[in-house]
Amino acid sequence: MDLDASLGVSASGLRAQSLRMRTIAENLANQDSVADTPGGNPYRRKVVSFQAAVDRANGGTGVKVKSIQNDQSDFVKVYQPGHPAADAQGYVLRPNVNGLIETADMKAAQRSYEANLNAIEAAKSLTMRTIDLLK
């Protein structure tokens, strides 16, 4: 695997990272998000899906996102009878996220985030060593 192809597997992992870190982010954001109408569905929590991808052109493999799923795991149910959002019985629905959860996965994503960045910041000094040697 030459260069190209090596720094072109790990700006793809940065990509696919990045997005599952802001799709996480989103997730802790809504957290606490409940329907605007009585009854009704509150914020679904959102998961990132990846596959890999062949580059033919320098013939890497690297990575890209499959999809961004709704988590289809239930709501939580709380009883608040005064909340605007509570339904006939006064059950509000609380969002499918769980905060530990999703730290655990953010912290994960950071990691390999971080792993990418090596991986190029390795190919970088590989190459100005490289170029040391000619002078």
Given for the second form:
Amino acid sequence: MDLDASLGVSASGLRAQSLRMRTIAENLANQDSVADTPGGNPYRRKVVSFQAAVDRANGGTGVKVKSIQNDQSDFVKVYQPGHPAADAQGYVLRPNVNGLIETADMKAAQRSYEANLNAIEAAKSLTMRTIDLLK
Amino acid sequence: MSIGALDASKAYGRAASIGNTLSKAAGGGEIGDDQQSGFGAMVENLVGGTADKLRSAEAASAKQVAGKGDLIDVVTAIGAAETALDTMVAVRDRVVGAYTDIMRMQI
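What would the structure be for the form predicted in complex with the partner chain, rather than the form predicted alone?
Complete assembly follows, chain above in first position.
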């Protein structure tokens, strides 16, 4: 039944968004993770990309995480000569994580998750009301 | 118009033969039990499918409680089981209702 398929599709959305949420949490948690050797690279921000995926079980086109890739933007340079990770000029490379961007991304993930939850709720209540016709 | 004493037994015989064909169609008749078709098979499929879904929902919940499962899997499995059970119960109620209606019918 198509309402079953839509439940599956929404569930795939929930899964994808929860993985996105995990990646955002990783980025936020690591926004201060720097190297411990001079001139070493700090944590690099991760980005999730999604892809449409047909579910063979129910025929619906759900979503899946295509890949989790590194953000290739430049690291932030901070002058901290005494730091263990400082290079010869006294600069420390800090992660390319921006808290504001992560927060905005988190809101988007949250909204998307909620939208999928609402879709599940709607499909479920429609199914139940259809069954109620028999009673 | 005369009402013969045999009319009642004739009516009874007719009703019995109709009942026979009905139960044969339901797959529960004494003859033709090998060909599972009609209502009996439908109920069997429905109950079997529901039981399968309930079992997978139970397995998903057990995994979740053990800390190895996925919450979304649990939710979808339980949702599917609930829908299947509700459908089965609704169809059963409907059929039992029809049966009691027939039993109450004036002959």
